[in-house]
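Starting off, we have a lone chain in the form predicted alone, written out as structure tokens.
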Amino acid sequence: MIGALNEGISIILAGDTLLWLALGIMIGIVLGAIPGVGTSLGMAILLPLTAPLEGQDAIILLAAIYLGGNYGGSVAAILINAPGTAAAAATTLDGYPMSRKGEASRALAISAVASTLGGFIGIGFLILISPIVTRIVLQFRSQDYFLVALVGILMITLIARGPLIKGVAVGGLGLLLTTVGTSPLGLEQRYTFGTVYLFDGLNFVAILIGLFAVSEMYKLMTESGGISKGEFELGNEIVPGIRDALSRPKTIVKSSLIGIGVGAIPGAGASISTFIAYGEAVRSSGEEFGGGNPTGVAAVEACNNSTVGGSMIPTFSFGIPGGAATAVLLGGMLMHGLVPGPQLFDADLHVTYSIFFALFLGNFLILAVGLLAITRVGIVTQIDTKYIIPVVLVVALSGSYMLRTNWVDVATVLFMGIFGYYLRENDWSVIALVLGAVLGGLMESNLNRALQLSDGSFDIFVSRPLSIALTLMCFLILFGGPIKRKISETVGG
């Protein structure tokens, strides 16, 4: 193994390799804060672009693409509400309002060493254990998938502002959204009232462009001057959101480690860890969130880097892709040779190391230019509203119709982004009807292939110790904090 890991950084210090990585990162970074367009496109763009290269560093370039846009979609969460990765989402209930507090700086300082700090987590985790977590990740089952989303969607009764039954049925309005389509497990259509155009559903990335950007932008119509409400001075910051960051070590390392292991688990990723480590950060914290808190930010970005060492542990082990971003980083591992499966953690174990070790070190240039350069971005919060919102509005349309070039996911940016700004007016929760529409495919397709398995049964989550511990998370979610509050009545009493 240390033999292995020599000779994988050896790869990485010769050639054109870190070249690739720097380039690769840059291109993650900025395809990440553009609304609509994402990594996962991004990478599809450039796949065929790889064929010239070696191996390793083909693979090296798409996952650093993978990597810095999970941190890139932070930005336009933090300075203009709109996520740009489905992962940025949770960033965006505190990192948007220290923008309009005038702390646009501070939150991505925050964002920047929280990521980094997640990363090297996350990967040197990967690095480390990786052959024993693939035994773990073996154990998942279709009750255990359908579990892990209910613990994300379970977290409204954390995270959701407001009376806990409008969130539920906010939550609920957002699970009937990942209805409409085609059945994932028949042929039959539903509310598509006979338009092809409905046939594969409503997008949730579409979904959450119109809930935060486009309504953001409805809000800020309604006001004049920038972004930022409060006083601004560049750069003055970045220290406090470094301090804020470090002195939060529990949070990251707690965050860090929800990511790596969600993140294992295919299908689930970083929009379901995301939540899950911020509505962590809210239980146990026992501050007051979605003002401006940064633990807030500093567990969202510290979690969603993470994501990115675990997710790449079954694309590795067994070929079984995370999400679409793995999807496309499994496309390029197989076209230049690289299959995955034992082969990668024996014969070729110092590819393996050279592509993890690579990672590592992109998580330097991440808070490099974290630091240095994208906290200085900070200054968008003072430009007038009125040049902001027909450039955001232009860019969130588009990215929408990019999606899959289809004018449906435009007529849901546009509806979403109405009814969005309906919600915040009325203390509705947003953050609730995100999590239905996020996890409730994952949910329906898992719920109905453990109850196949099953003749019907519910049994089935209850069969395994897995599914056991996962339940009893569940009840704990929802009955923890009053059978906690009633023991101490109790014991006081």
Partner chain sequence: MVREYSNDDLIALVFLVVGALAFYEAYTEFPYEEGVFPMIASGIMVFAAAIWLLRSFLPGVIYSALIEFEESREIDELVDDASDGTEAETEEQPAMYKLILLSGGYVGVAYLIGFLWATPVFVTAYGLFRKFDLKNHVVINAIAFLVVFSFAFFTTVPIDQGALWGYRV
Second form
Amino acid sequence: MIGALNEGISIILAGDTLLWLALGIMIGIVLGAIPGVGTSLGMAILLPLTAPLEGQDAIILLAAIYLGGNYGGSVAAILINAPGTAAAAATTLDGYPMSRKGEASRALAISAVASTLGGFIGIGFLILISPIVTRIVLQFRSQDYFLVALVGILMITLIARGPLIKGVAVGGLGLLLTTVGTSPLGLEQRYTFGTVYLFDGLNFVAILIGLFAVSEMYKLMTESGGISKGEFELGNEIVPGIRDALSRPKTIVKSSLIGIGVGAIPGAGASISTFIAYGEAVRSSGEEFGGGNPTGVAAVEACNNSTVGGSMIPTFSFGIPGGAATAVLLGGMLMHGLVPGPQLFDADLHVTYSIFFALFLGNFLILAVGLLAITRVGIVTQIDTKYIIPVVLVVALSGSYMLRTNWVDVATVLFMGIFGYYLRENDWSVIALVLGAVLGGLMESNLNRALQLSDGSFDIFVSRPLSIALTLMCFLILFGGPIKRKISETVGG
Amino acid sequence: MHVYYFAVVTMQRRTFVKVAGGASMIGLAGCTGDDDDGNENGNGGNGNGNGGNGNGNGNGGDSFPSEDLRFVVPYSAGGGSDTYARQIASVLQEVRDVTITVENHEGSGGMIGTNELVGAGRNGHDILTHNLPTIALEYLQQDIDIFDIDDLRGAAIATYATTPRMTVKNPDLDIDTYEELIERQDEIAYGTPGGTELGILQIARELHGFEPATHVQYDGGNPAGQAAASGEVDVASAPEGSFQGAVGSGDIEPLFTWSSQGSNIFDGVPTIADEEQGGFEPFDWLSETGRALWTNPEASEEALEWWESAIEDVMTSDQMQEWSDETGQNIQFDGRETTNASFVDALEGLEEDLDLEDL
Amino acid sequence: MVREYSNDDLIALVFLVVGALAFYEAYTEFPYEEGVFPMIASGIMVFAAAIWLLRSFLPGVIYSALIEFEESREIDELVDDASDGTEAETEEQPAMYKLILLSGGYVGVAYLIGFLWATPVFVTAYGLFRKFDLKNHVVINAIAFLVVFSFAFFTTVPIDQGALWGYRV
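Please show me the structure of the same protein in the form predicted together with its partner chain, now that we have looked at it in the form predicted alone.
Shown next: the complete complex, the earlier chain at its head.
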């Protein structure tokens, strides 16, 4: 392992690899910040241009875009409630309220520091466990993937707003939306109204952009002035922001580890991990969240950057991309003749280490760019919203068309914008909708697989130690709160 | 989300003619016969109800191409098809001094991109990459009605790569042949990415009596391979490239290829037709996936010829060869005649021999 | 509270109806395996929406667990307190409807002539509606157009072409 690490580091430091790393991070931050475009599209555009590069430089460039993008996604999430990437959806929960209070720069500083620390911890941990990572991956079965998704959906009980029963209804709708299109189990076309443009279902990013960015624009139409309703001080907010992040080491370490662990689940890793990290922060701190709590921003941002490391695990070990960005990364590996497989964590560990180490270094750049440049963008929240609204709508709607060149996605954004507005105005949790929509596919296909394997018996969920642990975790989330309250009441009373 | 990821192939494969493989099964069993009007010579039909963009006229000039070319990729950017398409497009620009843009029109198993090609009315200025027999399978399985796939008959240009389908096993499983697998099928959990594999499973049941106790469908060949490695399933079947990494590390072991042509990547992997496997009847028209190109249905003979010779030059160029050596992507060239024959085989073979309702 | 009552119940009703229709289709049309999950999802919707609609008839214990829970909750999602507290909403509901119409029109025009060329139409229409001065018209139009132009320039997505007309950049 040490030998491989050495070799990996020397690969990075030789040649112009660092240059590609820096370029990738910068491109990623910019692309990630544009809602709808997202990092995967940018990576795909650049992919053919990487042909003349050395294989490792190309992979590092692409991975750096992905990392930079996961940080950049938080910028628009904080400033205008428009998560640039799915991984930044949870950043809106406390980040945007901070902007509304006039603390945009502070939130951006927290995001920069927490992202960097999360990246360090996550990728550092990944480097440590790399030699045994394949063995860990092979412990996970279909039922375990299902149970992790269930943990994710149970987060509704922790982070949804308003009456619980409304959150449950909206979560049900989110799950239902994922069933649109050709079924993953057979060939039945479900709720497609016979149009081929719905055969692949609804696009999750389009749902996200509609629910957050577009519905927020409709809402802003009903008021005047800038997004920020508080006193906005540019220069004085950065240091408190850094302090906010540094004073929450427990949250950041926990969130980073969640990012690695949950991020490694193929299918929806990046989007669930952030919600689980956020839910865990809510659960453990006992503070008030959703109104601009710095812990909320730190938890999500630390998590989504370490998720980048986590999502490399299935991509590298078995060639299973967790999402659109890792799919393009896989394309890059393919193009440059780097065959994904367990040997990347074994005989070819030095290759993997060079990529991880590059990402590790990339975090420094995120910190520098984040603190020195991005925090200044907070000024956007001072601009009168009547100038912001048309630009955001143009980016969101035209960007959604670029997701798949499918008008269904544009219609989704528009509809979700209107629908999301009414849901929010009436205390129906849009977060529950997002959770349902991100997890439905993962839940359905893995539940079905598990039941096929067990011949329909639910015993499979308690058949192995890992499954039992995850099942217990689900029960704890559901009943942990009331039980704890009961205990403390008994003890206290 | 569908993630399309195709095989990585390290060894060069000789050009071969593959019609023979499936011919015994399909025969020349006449036209489709049932409800369709058996539009055999597809070039005539226009079938583009949408937009009415005046096809079939105005290309009186004798120089093709008369406008910029377009490469339609019906899968997402960064996938296997996309990688090939971008490489082919860039070499084509050099060898023919033309402008060609690559467009991704993903969705519905490639049917949205195919519809784009069929309906564009660009007189042969577009090409589409799709797979054989997958294109026909997706069309029939999904019951597509936005275009008529028979319009594409005769519009196939070339086959540029081939991937056989392979079955792998968990290293702890003490089964070594297809015959043994069939004998012990009552205890076998079998993982596949669905799609074409469902058809393979159906034909294997009809021809060889192979019916594993449990069939589990994964989101792709790689996840199926991982499931075999973890022991969640005993064996997995997919395009062979999906298994390359995990076979290399010993986490799974090749059992056999369904295609009688054998493996492109792995040495010494038997085929189901081999004697020691039990000498089963192969059905290569389904168990071997060819990457192929089509142009617009209304393309003139001149355009078709232009494309065929241009693609031949591309695939046999030094640049393409270097790229193949460097990346391990397999390349080959089979022209119009062979590819159109395979296409017809696929269309008719699927309709005749597969019970699509039963998949 | 009373003001929101009707809209809120309308949403619950939409959930109930959509859920019921989805459940019915899953039950009658889909093969069992492929119908189970849609039935679970739509079943949850129907059940939860029904409970919400019937909340005033619920026994106390259930009521407090599912509905009243709100008051003891510590978390608010996307809280609007910041705006509610510091500035009275101008209640420009009609303006919002106009924006919804405008953005719908934008998508419609974009379908016909492509997003790139529909963008100036949309931004100008919006600007007229919000009474932009000439400078604002120019600046916002330029920013919006540049963004979409860069999409068209850097990708091969046919964002500069619509069903009726288009001009490739």
